[in-house]
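Here's a solo chain for you in structure tokens, the form predicted on its own.
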Amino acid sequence: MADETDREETVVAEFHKKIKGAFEVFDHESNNTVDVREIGTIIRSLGCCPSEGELHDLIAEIEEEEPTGYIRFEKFLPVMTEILLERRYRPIPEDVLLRAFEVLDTANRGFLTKDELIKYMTEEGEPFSQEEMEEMLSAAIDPESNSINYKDYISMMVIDEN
């Protein structure tokens, strides 16, 4: 039993170290606070991929009673530790992403055009914002063909969990 407790304490200590490191990157004033707009980036840098709705709920949970526009480390740490321990907001597996692209690629070409991608990502499901769309296009679209070879894109964006 002691070994299991020791192991869990070690895991928690490692998570705390990772969380603190990610938080400090955005703590420009070195006062244990970050701009609330950076929380999504911090959470994603820790390997979690919440939807915008889930991110909004998380921020509401860790924000002050009277929102200041900043998040304090001492409020962020326990919530983020729990998320990592529970392995919440895991990235979507590569095979699931591939199937999703294949559903959109009805002609089985192995790619989607830029216009098709924009249409699907802004009009279906949880739509991308203009900023998210521009970020994805800059990473995904081959400028020569003006399309996305989705197998290449998926292998580039999948997180290796080992």
Partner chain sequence: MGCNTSSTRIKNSQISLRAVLIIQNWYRGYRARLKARRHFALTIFHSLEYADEQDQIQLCNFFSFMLENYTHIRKEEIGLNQLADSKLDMRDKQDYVDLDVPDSYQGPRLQFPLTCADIDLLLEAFKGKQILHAHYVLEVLFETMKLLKQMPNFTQVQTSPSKEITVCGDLHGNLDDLFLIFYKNGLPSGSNPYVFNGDFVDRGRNSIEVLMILCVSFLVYPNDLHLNRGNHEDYMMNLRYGFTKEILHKYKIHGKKILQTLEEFYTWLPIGTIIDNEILVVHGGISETTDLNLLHRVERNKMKSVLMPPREINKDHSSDSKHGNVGVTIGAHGRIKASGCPSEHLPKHEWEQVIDILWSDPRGKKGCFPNTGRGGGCYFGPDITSKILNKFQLKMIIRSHECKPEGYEICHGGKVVTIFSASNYYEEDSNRGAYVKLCSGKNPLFFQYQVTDATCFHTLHQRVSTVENSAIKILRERMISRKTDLICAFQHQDRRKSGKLPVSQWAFCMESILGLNLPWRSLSSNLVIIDQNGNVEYMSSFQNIQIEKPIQEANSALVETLYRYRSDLEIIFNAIDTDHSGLISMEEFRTMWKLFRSHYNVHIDDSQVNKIANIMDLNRDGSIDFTEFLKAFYVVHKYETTMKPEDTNLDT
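If you're wondering where the values come from, they're calculated on a predicted model, not measured in any experiment. Here, rigid core means the biggest group of C-alpha atoms that superpose within 1.5 Å across both forms. Positions refer to the first chain, counted from 1. What changes on going to the form predicted in complex with its partner chain:
Seen as two rigid parts moving between these two forms, the chain keeps residue 87 and residue 8 on one side of the split. Here the chain moves as two rigid blocks between these two forms; the smaller block's rotation against the larger, from C-alpha superpositions, is 15°.
If the one shown is the form predicted on its own, what is the structure of the form predicted in complex with its partner chain?
So it's only the chain below, everything else dropped.
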């Protein structure tokens, strides 16, 4: 029993250090706060993938009563630790991602046209901003065919991340 608590404590201590490390990188003024707009990046850099809606709710949880535009570390740490412990917001597995593209590719061509991709990403779900759309297009679209071969694209992304 004691062993297990010890191990759990070490795990928590390790999570704390990891979270602190990621937080500090964005703490430009070294005063234990980060701009609220960076919270999404920090959470995702720790391996979690909340949706925009989930992110919104998280921020509401860790913001001050009167929002200052900044998030304090003392509020961020316990919430983030719990997320890591509960393994919430797990990243999307490769095969699920592939399936998602296939669903949108109703004609089963193996690719989506640039216009189709733009339409889906900017008009549905949690729409992309122009910047996000441009960035995705720059890497995804084959300029000759003006389309995205999503299978190749996913493979390339996976290599990028590793």
